[in-house]
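What follows is one chain in structure tokens, specifically the form predicted on its own.
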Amino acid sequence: MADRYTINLDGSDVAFADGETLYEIAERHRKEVPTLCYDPRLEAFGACRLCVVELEGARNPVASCTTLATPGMTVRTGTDKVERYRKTLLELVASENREIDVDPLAGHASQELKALVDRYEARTGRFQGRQSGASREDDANPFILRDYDLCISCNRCVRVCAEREGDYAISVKGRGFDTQITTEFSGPLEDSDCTFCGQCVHTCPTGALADRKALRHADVPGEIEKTRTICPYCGVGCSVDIMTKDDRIVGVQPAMDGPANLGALCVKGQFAYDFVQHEERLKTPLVRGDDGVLRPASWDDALDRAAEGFRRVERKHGPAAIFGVASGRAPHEAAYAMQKLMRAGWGLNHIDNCSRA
């Protein structure tokens, strides 16, 4: 009965549970298997074979994410054999690329396929030859650079569309060489389910599916830097990665371990954060006149204009007649401010956000 829920793991005995993968059990205990078409969010696929182990009693080495345990199983990681097979794979799918190397602004998992070609010293060029993809240049939406020269066909994109999302908005056409990612009818992603969440662009290991808006700032000097925080355009609480190069937002990457979103986004939270650094944003206080201009005040001046404004609602229709609306471009602190001022100030709730997902 001992080795009821164990198996051997490089020659070590170690639990699992039911339904466990052999890459879950390896991963768990910090072997390093490598992988591309694997998201712990999606159902495993085994498409890319970079996380084949050997397999006691089995022909040839099994792909470790769609493998289940069972006790008793004698499983190697990472012999010889098989990290022959992974370098040669690697070469394989480099040689289809039209290049490795990718802005980290291309998306979260963007720089995968160049630490694993690195990693195994795999830029070899010894395969060459027909390359497949075909970038779509045509599609003009703002948000997600369809860059398929770069695409492997690991399919995360497709999965993350449809098992996390719902939305099925693109889907895999052709075979071999001329698998291509497309939308219904190869039409833009305008015209197509898709709501720019971004899931597809962070889940793709290579950058053929990329943040455009972010690769924009590629250019700016600086180091990336991330500062965790959390989206501020509803209640959710998705937990974000602000990428910045000195002082300047350069883009949003959603936070794969965030409780909230698990790395996933609305297309606001994903997008929506030029208004922060806009040319036309107010830097000042702007008070109307008696005739009707706004002039730049004082805070003091728009403070004391603003609680008189309020006291003479209240004097003349009672403070149910005050309503609050706060901005979901305001930061948290200010939010929590607004909701003080309504109920501590006149115990209402009459507060709302404007921007609701």
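Just so it is clear, the structure is predicted and the values come from calculations on it, not from any experiment. Residue numbers count along the first chain shown, from 1. First, how it differs from the form predicted together with the partner chain.
Going by which superposition fits each C-alpha best, T195 and E314 move as two different rigid units between the two forms.
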Given for the second form:
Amino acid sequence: MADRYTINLDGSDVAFADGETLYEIAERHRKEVPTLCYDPRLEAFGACRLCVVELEGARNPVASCTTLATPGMTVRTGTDKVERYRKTLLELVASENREIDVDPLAGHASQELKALVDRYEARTGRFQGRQSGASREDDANPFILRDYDLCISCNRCVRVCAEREGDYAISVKGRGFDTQITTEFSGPLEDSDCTFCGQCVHTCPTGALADRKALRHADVPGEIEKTRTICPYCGVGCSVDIMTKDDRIVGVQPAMDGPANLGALCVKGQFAYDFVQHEERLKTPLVRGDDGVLRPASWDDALDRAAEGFRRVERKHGPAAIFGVASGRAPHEAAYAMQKLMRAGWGLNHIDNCSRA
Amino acid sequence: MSNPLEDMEKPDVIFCIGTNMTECHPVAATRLKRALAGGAKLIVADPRKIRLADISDVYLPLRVGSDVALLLGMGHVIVRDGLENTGFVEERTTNFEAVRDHLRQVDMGWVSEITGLPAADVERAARLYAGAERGALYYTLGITEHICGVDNVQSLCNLVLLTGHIGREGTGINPMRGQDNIQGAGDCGALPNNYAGFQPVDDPANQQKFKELYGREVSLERGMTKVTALERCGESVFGMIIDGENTLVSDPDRHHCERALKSLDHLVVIDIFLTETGELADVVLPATAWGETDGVCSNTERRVQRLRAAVPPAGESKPDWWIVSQIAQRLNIDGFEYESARDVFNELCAVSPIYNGLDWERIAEGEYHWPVPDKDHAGTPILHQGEFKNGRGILTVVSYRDPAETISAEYPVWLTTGRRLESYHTRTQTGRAQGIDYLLPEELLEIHPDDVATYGLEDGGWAKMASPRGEVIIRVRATDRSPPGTVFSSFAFDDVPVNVLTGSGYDPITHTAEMKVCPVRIEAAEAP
Ligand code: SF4
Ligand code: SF4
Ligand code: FES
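Right, the form predicted on its own is done, so what does the form predicted together with the partner chain look like?
Below: every chain and molecule of the assembly, starting with the one above.
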């Protein structure tokens, strides 16, 4: 019964698992089927029709993201016919959108439309050039820019909010490219159930929803670099990518393959990163002078003072008079070194961390 | 957590007690909401009508500090109606008879009186949880920050052991950690009772092991907790080193705390900002921040993950491990010749059985949950499968105690404290993030509209709130998320130092402060 679990994909027989869509199979075989309304984390929606493929026996091309594979199907993913169809669709989208070239700081998926329009050479040229007029400039929230002139009604934002966040803060009526977006958005996000997790921003394929905080750095010269790390706030341990330009942190994006969060973030992990390069950071050691004032000092002097103080306390009051508190917010290495200092230094277990408060 | 975060989508009944998950662990809450969308039932026990309560099937708005009474009531229903998992109880637990006899004597009328809950709701919750195929329990500081924190946790363990909701997918007893690496601080041995990897200090075999590793014999006696140390400042404690904690603002009873730190001969503070605590120090040492530091952290599901530096350090700041090592070297303490975070982490792995199978390179993708006893081990996402660490799970007879302070004519309102979504701890970080003020500009006292009227307050106006330890002026927000007679605020803003009020008592075993219960008096006040 070998054919029970295979389809013919572009001329080769390939296996599939129960419940897989044609798109998922094609993706696994690196077929580069274009998509716009698809996000692997969401239920397939089937609105943009860019992912069409030819299916033997079907009169018209079918949307691969919503079509479940059945044994014996014969599928072609890149025929001239579907490629022309895709190009036409993209030209339509491109002609309706005011701006295709959005800054990559706008969001994780913000380059998807631009990349496809370039791949299919679908720029019509008719509506290009920078124009002003973000459609919801009245929403003064500092995080999420809402420029519906760029919206293609893919519903990814609405679906991520409902399916992944469970917040149902936003909604869209109608479907397909002809529909104008009408939403509960008629007020500012702050008055909705929105928690400013930023998930809608990072699934938007056009930059219609954009990371307003990161875009403040759009004019900073330099390439964007990403560094994978873990959010510094709660114990969930979400994976994030820190976005930097020339040693400047310009934003944070969710890591879609983060094991603890699978692409999700909350407002803190998403937007509260700028304490790092804040002007009030402590930049040099400080030592209290005889007059009682804390003053900048060299590392050598400050470390000597730190060590000397403990030596004095030990001499006068014994080793039990010294206590160490490790941080619940510094990495392992900090806590390990601190407990070792107490144990190897004074032979006592006078060490605790800040979990008790 | 006994079970991984991904298991949050698998239970058919979820019991959340003392956890405001949508605000404190938002991304975990998204998984819980997906379980509900898939048909799971939710029981929420919390004095405040938190968001989770809105989406619950059974909501138990118990009086603050009455958790043990509620859990006794649920236990009573389970043994009374024979809902316990007999096979599990026989095979994997001890002391069942004593606990059963104790629970049988619990009077549901008494439960109702102490908790303020209708007995029928407690019964429903008990039946739902006990009857689940896969029941999962989640809790946070709402359980532990009480004088009876250990009793609370013990009572939850009893429920888990009676029903057998442990050691399988989608079950478990799951504390959610509030700080990014509080789990890790424990893993690393920053505890008065354990070496790294939770190896007890009072075990002579461990003493011998670490004598060889650290070149010095360490006392078999457990050290003091931070709470005790703060109490003894100026009496028997005279030198302290504090890393990355704004003790003064985050700890209870701020006035006491300030006196304590000021009475030290020598205080060294390591931090990324000059905090209120740093202002009291003799030496303040600048640490590199998140985003500037390579290192490791463990999340609440025991997942060991790498932190990576993306930008150079601010000014002359240095990694915490480097700073501590430099102090150690100047004190001629051996074993601090580390050259990188990797060196330190690999030493931790070598000395901790639960980390033995890990090293710096292996954790690059973050796929391991400890314990990982050796290099061939795939990690342990689910604890207590087949067997508990020490053999059988011990059921414990637990009795209810009143909070350290209860409401009185003078202090007639319960204050309970916690975190809000938009702020974190003492705001040394979120307070400096552009935009966060838009969502949370100031501290608010959440108070029921009836109480607003009773105490002659005004929504948006100001209140003076006092406990026996101090008073604060705070803005009033009327909301029915607070039940009548109970008010809520966070402790995030230095200009409204709510922790001057708290600190009425501590759990006798863990020394965790009773932050969740504090009787207060409230009256209208002028704007500050
Ligand atoms: S705002 Fe973006 S994600 Fe939402 S429907 Fe429009 S294009 Fe799609
Ligand atoms: S993004 Fe939010 S939920 Fe995730 S670790 Fe950070 S604070 Fe916790
Ligand atoms: S990606 Fe399949 S229809 Fe949009």
